[in-house]
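First comes one chain, alone, set out as structure tokens in the form predicted on its own.
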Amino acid sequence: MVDEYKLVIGVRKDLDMGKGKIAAQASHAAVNCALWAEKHDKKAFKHWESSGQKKVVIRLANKDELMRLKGESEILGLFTSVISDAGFTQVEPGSVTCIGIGPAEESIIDQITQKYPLL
């Protein structure tokens, strides 16, 4: 049996984002992590988009959790998309406001990410 897949999106809550500003920054994180996958992981790209591209978001702390998670990732060998804002409404230029992680196995992705609670 074929493992389930998903992306994982992991968002600050210390720059006290509105929940527009929180979807649009989750949103890019998700692009991001799709089309690389499309492009350079096909296997899990495939498995997610058929499988009904399953997302998951999950809160954190801030900067450092974020850069944290991002390290686990990678030597998991998992893609990680940090976002960075334009800083043209909510918050300062060049914030760093979320990581897309995955699309991946759910047995490897939540090796890093199910210990953080649900946005």
The other form holds:
There are 2 protein chains.
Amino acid sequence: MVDEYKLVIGVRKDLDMGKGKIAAQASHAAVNCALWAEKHDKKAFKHWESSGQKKVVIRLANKDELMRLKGESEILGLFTSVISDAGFTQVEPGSVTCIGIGPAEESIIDQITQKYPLL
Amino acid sequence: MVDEYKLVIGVRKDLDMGKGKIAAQASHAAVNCALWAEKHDKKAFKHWESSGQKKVVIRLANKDELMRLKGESEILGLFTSVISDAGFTQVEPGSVTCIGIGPAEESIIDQITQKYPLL
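Right, and the form predicted together with another copy of the chain of this protein, after the form predicted on its own?
Next comes the full complex, this chain leading.
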């Protein structure tokens, strides 16, 4: 059986961002991950794109949890994109808001992301 | 003065999607728009990417409003990506959830999107 590929986006819950803000921040992460994979991991990109660009959005408690997940992703060799907001609205300038991970094989990325609740 | 480039994502309000659902649907639209521009409108992509990938998320009342905006975008020659959800959760299978427009010059895209409220 072929493993599915997915992109995981982790969003900080503690910043209390609104729906539109979250959508924009998550989109930044997703675009960065997709463009990176298209250039540097064509196999993952192709599998992911042709199977519907699966995306899962999870909830992270705070910046510490986000940075820990970044570290765990890197140990597994997964690409990450950490998004900082310009901070004109809602959050402090430079605040880390979310992280994109992958796209990567589900069996690998799930090892570190599956324990988090969906947003 | 150089015109800024931005990508606009319009999200249907009437579906009452949760934050995570909206983030995933908006990310689909954003990724499609970014990948399209990278291939087919390199000038827009380059300007948009190098100036911070500006993204604006607006609120659309319903499917009619979304499809009207798609029509108006096409009249202006702007790329659009309409997202339909597989519908496993929250919405009916095949529901149109959001639209991505651009990236395009602000002075052009604003003509048809500026009247909508931010999400």
